[in-house]
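Heads up, the chain below is alone and in the form predicted in complex with its partner chain; it's given as structure tokens.
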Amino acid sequence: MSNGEPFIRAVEVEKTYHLGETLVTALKGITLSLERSDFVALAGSSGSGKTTLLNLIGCLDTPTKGEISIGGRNVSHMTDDELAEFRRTQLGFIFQTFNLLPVLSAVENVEYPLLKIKMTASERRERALAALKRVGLSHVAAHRPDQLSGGQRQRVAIARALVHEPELIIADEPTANLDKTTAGEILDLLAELNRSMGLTLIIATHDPLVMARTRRTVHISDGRIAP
């Protein structure tokens, strides 16, 4: 962003969904900026609009209404493949089911964003286990998902989302699967990276442990910015 314009940028955004004959209306017009390297908490109540509002920010859905731009490029009326160009190389993805790939190895997870990356394979490998050295696993590099721990998991899951070195990291309730101490080691890694690599982190959670480590929270509440 050259000109001053906010990071991300979302203006009057409005989302609706059927639900069976119901018109559902999840977000009630959000307007909302974020800028670089921000390291957010969207915070909200099951049902709150929070979800809804990071998928429509990680390009997996598009707006019913509004517009939201991305590093100064508005992806609301992007094509399907323009969206998973979009995802594929300025977004990384956490989960709160973490989401790996269970027949794949550890570094074979971390290599699935760069199979589209014009490298050579020894070169996506060498990346790969930078990012899962990065992040402490090396040494678990060749273990299927089922045989790492949970936090192991999100870890592996973190070095996939950081990997092709995105600008910005959603993440739903990264920590809602982990124990406390798991918890609060995946913050410590997400803390890092925000403040050594300038990674723009946004973080869907109503879990007030997150809350208290990012460096702003924006609350949802019944699809609006609450005060």
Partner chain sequence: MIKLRLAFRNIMRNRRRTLLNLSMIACGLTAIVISRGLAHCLIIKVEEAAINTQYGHLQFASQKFWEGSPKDRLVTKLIEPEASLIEKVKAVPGVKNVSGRLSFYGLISSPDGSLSARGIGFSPDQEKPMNESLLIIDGRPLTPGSKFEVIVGSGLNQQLGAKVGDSLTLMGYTVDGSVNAIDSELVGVFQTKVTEVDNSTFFISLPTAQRLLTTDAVERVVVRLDETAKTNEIRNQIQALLPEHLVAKTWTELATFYQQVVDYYKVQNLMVEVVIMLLVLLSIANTVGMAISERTGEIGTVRALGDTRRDLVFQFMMEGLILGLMGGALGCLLGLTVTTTINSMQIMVQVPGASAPVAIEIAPLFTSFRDGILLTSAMAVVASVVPAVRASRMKIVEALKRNI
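Got the form predicted in complex with its partner chain; any chance of the form predicted alone too?
The text that comes after this line covers the one chain and nothing more.
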């Protein structure tokens, strides 16, 4: 950003939940800055708070205390509608389980996020095919998910995350359901997209292979950033 501010900034962020009558504090005063085009692993064991922090940065939830800004916009106090619009236009998501619609072809799955954006059907198809080409899957555009390998399904999911040209991509354990070789190929692809497109990528993981490939690892333990 031109004013020198970090692309993503979290300041004294806390998140608490009610589980029955019990108050659970998932995040405890998180302060974090990430630069534009960072390639970051958010690492921690199950229950560490990494998924909670990922959900806050991904605008899927809001903090109980503290503030989060992305690209100079404070997302902490946005309404649900404002958060939905911000996610739709500025963020892309990649999931462990791919989250592809089984009745749609690869190109139709990639087109799906564009349905609420004002453009013609031919423009949507052109954008989706270009995204599939970028991840090396032009040849399977007409295939449904059950006709694809796990690695191909994750590449379709990456193309879907890219298709609306977001500034930030959030990936939640994107290699967890893949064998080591395929996981390495997916990480190669994400690293190439980070380099060539300047995308900011945040990957939640507990996999040392992922941590070894990103430029920076932020460790979360017991709701805090570990030294």
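Residue numbers count along the first chain shown, from 1. So that the term is clear: the rigid core is the largest set of C-alpha atoms that superpose within 1.5 Å between two forms. No experiment lies behind these values; they were computed from the predicted model shown.
> Kindly check if the Cα atom of residue 19 is displaced 2 angstroms or more between the two forms relative to the superposed rigid core.
Passes the 2 Å threshold, so yes.
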